[in-house]
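The chain below stands alone and is given in structure tokens; this is the form predicted in complex with this ligand.
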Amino acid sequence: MRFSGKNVLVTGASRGIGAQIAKTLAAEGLKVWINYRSAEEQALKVKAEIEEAGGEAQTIGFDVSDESAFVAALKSIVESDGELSYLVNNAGITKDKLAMRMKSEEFMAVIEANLKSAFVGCREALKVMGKKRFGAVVNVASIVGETGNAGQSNYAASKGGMIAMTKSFALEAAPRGVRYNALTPGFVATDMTAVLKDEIKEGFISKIPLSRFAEPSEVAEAVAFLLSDHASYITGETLRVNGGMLM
């Protein structure tokens, strides 16, 4: 058993990387809280798959960019389970546009959904986990937060901010026994990248030493490692899962 804790909240777990993180952590014996924003049916499907495999899961719908909803959701998890052992801030969106044409509202919408939400999750988790002097948080950032990307000034700022914020939380939380790490996936085969045109995908693949996009399970395994007792001396780290695209 790699985990001393008992439960985890995974935001944005109705599909894509988050759904796979939920399944991987449930298979490791954790009770998983599957957050979704609108796709309740898909979230229930993830729950059913986990239960069929012998795991334990519950769905919890809320919009992570709604601060009071996020705070209330964490409170209800703690009321139900008596604790929150782990948090994965995975929910994220893109709203791509060249910076010259991007309205500040479009910039801020992505900051609110990706960065402010993760801040609220990190802060509330520290309050709960700090009391027990145990816990770990993983923030799913992106390679784009390290390199920047044309058409993604909002997304890059949100993910770069997540990386720096994770280090600050790691410093504040270390004396309380809580670890914070960030993970920066490269390109992963999900709905988020399915919208890319084939020639654009091929252009990216030509720059990836492993010559393919990652499968969500390859990201989920890295998240599980960072949360687990196997990573007990790792905090404030940024783990790259990008097929060698950035070294």
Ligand code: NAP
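Could you present the same protein in the form predicted on its own, rather than the form predicted in complex with this ligand shown above?
Since only the chain itself is given, any partners or molecules it might have are not part of what comes next.
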């Protein structure tokens, strides 16, 4: 990959897909800011792995659903590095329940953590990146935001909203030289999917033309592409990484 910026903030980067995104971007030469909410030990482990591989990383703890904390964190990064070149809004939560039984608070908790936090990140990044007329943001959404899913009306709404919001930011940011794209992973081989029963896994895999879950590295490489100069003429797009599950 080819990058013109020097640093990136990855939210929710202490484990899973976020951790792999951080490692991949660090391997490409970017200084990575590893965001975590409570899993400091895991974040420090990711940092150590990056540094052992010759990369540069720093941890930064804050809750993405806390707007003031998110704003303060971006300010801290800019004060430290003099810029923010790239942002990956990856952090998110689920609170699954059938819609008939879901309370408004449970719906809004996911909207706050997933969609509002991404909005704050996108907004603040544009303020910073727009001054230099350079930057790129990737919002990690989900295939569920495109297809819906029983028991996940809150999660689907948050990720579907993220896809639409990305297009709006892309339109506003283009004159300032800043790009916004979304990425929608399908099923990914992580700790969360590892605990699924074999018959459930097989049921999901039967719906995937490539007949397997994605590896976290495959999602991370797609994120790196969208941030990189190789995607310099791509903005407002949604890149599907789902093995053909949704075409």
